[in-house]
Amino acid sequence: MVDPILINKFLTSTLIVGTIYLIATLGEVVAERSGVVNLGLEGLMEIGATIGIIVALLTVNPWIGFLAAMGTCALVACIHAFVTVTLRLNQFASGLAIYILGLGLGVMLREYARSVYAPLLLKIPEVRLYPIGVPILKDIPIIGALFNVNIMVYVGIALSIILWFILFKTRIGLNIRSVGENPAAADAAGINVFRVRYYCVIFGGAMAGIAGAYLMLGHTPQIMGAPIVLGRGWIAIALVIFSFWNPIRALFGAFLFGGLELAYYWLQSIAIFRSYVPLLIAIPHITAIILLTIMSIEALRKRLGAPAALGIPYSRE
């Protein structure tokens, strides 16, 4: 029989890892609801991870690291917004350029920081976000995992609920969805399509920055000259489709994929599953490829409920 404490540890880790996916996915949900796809999520998360850990170590304050990562990635997202909204160029090409830029910058800056600020690596334990366990409650089977996580898990869950409410229960959300469905009609109704898309893309970039910083500060605190996001940004984009562009569904999808990622490591200790374990690590990536392929097929995309104007530049002419 499986030890309940081990179940709690697995679920706790699932919530922590799933929050990385969740925060990035929520930002992309908002951006895509306005009609703009950002395939540069992986690159933005690399930048966020880099800036987040470096600034946190320099200031010995993880929250300043989060703010720096959020602001930096918001600025980079401005480039994507300018290219796709103002210049009306191809959203997919712009996103891929952001991905390449972010990946290169992230690896380069981390390698530089590792060589120049090597003594700062000793401060990593001081800036890491540790789970805050509630005595007794954390040992309750299954639900005990909710009482042994770091604060960002609660922030991610709260953001899911808040963004769902904003998107589907407020005028702001109605404006965002209108711009994503029919920008011409939204423009005729007095909604500034360009401003809404700018704000949503920048918000998505800021959230990617937070997700990247959280990867470093809440899950894998380190500085190394190699990619650190490892496909999680692409999976987050696929999760947008998996969740049908709904923040609440994104909550469950993110934790599901977080569990799949961790299952690869946990099941290695069980002999009967050992030969099948390598397949587990491939499942999230294979799923991401399938979902991204679906997004490229217009008929299937519409059937899934994607915003009608997703990926289509808007012009008043």
Given for the second form:
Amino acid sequence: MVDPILINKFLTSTLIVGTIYLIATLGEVVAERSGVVNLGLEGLMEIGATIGIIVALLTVNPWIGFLAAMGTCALVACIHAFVTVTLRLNQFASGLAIYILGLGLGVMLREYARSVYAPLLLKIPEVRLYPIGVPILKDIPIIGALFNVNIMVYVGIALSIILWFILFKTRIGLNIRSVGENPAAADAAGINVFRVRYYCVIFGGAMAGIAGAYLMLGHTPQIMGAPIVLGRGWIAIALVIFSFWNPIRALFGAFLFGGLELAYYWLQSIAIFRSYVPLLIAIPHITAIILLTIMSIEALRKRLGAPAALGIPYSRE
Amino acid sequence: MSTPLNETVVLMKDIVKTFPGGVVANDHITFDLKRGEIHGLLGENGAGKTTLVNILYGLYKPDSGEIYVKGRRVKLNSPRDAIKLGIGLVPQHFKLVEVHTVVENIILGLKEYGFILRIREAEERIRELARKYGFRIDPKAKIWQLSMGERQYVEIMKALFRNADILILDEPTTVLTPQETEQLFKVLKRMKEEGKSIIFITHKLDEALTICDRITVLRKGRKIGTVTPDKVTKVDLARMMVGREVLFRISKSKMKVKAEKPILIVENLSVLSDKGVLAVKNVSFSVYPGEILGIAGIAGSGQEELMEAIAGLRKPVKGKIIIKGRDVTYASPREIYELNVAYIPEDRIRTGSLPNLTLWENLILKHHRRKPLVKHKIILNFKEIFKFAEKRKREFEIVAPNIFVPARTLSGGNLQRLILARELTGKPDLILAVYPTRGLDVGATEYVRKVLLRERDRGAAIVLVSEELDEIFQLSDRIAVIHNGELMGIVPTSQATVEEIGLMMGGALRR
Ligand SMILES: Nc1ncnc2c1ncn2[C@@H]1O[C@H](COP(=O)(O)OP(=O)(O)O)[C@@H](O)[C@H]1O
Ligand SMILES: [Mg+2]
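Return one more block: the form predicted in complex with the partner chain, after the form predicted on its own shown previously.
The next block holds the full complex; its first chain is the one shown before.
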């Protein structure tokens, strides 16, 4: 018999960690629905993490940290939009450049902050997000986990429902999906293809910023001069495929991978599983590699329901 | 309805458009459209018709020239500007989101149906409009499920939903059966009676003469003139369009070779498309030496997949292909062409040639394994190769400075001559020709048709896929009609009528 309290604890952590994946994935779903893939997610999250924690510590307010991370990453995503939409250059190359830029910038700034603002570290307890912990409800077996998480978990879940609604039930969603499927059709119908793609890419960037800041403020607050996102951005890109570009389905993927990430910490403590732990650590990454490989095969991608114009720049002449 | 009839609704003055690469697609073209008329734009492929209307729809920016719509000088920066002025375009290649529904495509970009889309309301209006014009359309259907004719109605509805009173149709009849064309003409006449103005683009003379009130002829980017149908004959129009006299009939001799053994037998063949659905369903036919079997059908009915299967480029899922008595159902393309089979593919640039390689390289492909073009099995014998290439170039009248220029520098007609020159070397017993004249000008078309007839008279068996019924009737000895992947029947040309073939193409008749 496994202790129900332990199960609840595991589920709580799963929700908390899964939300990192969820927010980043949702942003990328929207960007890809408009036809632009952003491989720079990992780098953007790294920047978001740095800006998020530093600003939160300086202002002693996590929410200002989130806003700053969002804004900064939206700006960086503008570069990607400019390069891929306006200059019509290769989306993969631009995304990789953003990844390298973000990784370097994020780590470097964090190292700098550590040397300058070291005393601020004492403020971490004041800015990190704590589980809300609804009394009584949180002690119900299994579903109690839902009532013992921080507020961003709710924000993430709400966002996936809202984004699903926007994509599939509203005018803006129809515009975005049409631009991603057939930009020439959208253009002929009087839609500004460039504007839609810019907004979607910037939105995706902003979400990556939130995801990065949340990784810090909701999960592991620290200022360390080393990468901290550790492949989660790449997994988020794979999760977009896993969820078939659908925000609701992204929920399941994100929490599944959140759970996987945790599983190895937990199983480490159980002797008979210990030797399998490295395998478990590898699972999300292996899955990501498989999904990204699938994505690069055009025929397969089409069959999975990827936006038909994904990765293809649009021009009239 | 405030403006009187006969008022000029569109005036395009001195329009010039040069594409990157230096093609002058529109060279000082002046064009006007009156309220309540159907104005035909007639011209060969590449004459600049699409470019001109794309400028009017705000898709291309002209280098110079003025545009007036309903009396006001306008600048069109995007289709949105054109839509606001009441201009609608039904493009040559439909611009529809295939995985979306009819409604979603029609209301795309419209604000009337709210932020949270009121789909029901839109569907109702679509049904109403469809009833009015006699379209049969299910608003909930996905575009990919529709026939080309139905997709065209969706494009027309898109324009009507945007309250277009100036409607442009770019070569609308190329994807229609003769019956569907007639239906479309009824709709256009009805719109004309309602006071709408229509620009009707075509390269078919008969159509222009039937439906238009005035016809403007373009040739090589220039305007040749504007005429009314009652003042000109078909021959006049053809001369304006092509710039010289045109033969309307190529004489075809009676079938000479009578053989009892077919060269090609196709038995219960089923083939999948790229999307993984059945594109060819249980098709059987045979082709004899000295005959042309024409395969008629609207584009995308499975003809391409069928021909690819015969050429060995696509593996069938069921059935048999027998060439000269040998079962080649699963043979490789090389095994098939070594049976002396020529393949003239649909896509001249991607499948038919190597655009970056030279003329001579393209000409010796397929033959480069044989003596005397190679010595000791592997070493190219340049002396023989150049002689061979020069001879082919001369024989097939390929216009190019020399045999060392890359194939991509050739015009469409010359590229097709190059492909013919290569494929017809060695007197093939079976020729597979897929849309061999598509996109060619009249001169090149005539040439290709004559060459095919010559090969037939020599005794080759030919399978000809074409979407031009004229061509099918002119060249074929028998006509096989394909609809939605199924063979609707095979009719000897002497006993066939256009109406009957049209009905079979639309799936309404089986023989
Ligand atoms: N986007 C483009 N870029 C370069 N050349 C083009 C482009 N579109 C058309 N052209 C060229 O302009 C000429 C006119 O083309 P088009 O207007 O499509 O003719 P039509 O519709 O009468 O067949 C052709 O020579 C064609 O090759
Ligand atoms: Mg055209």
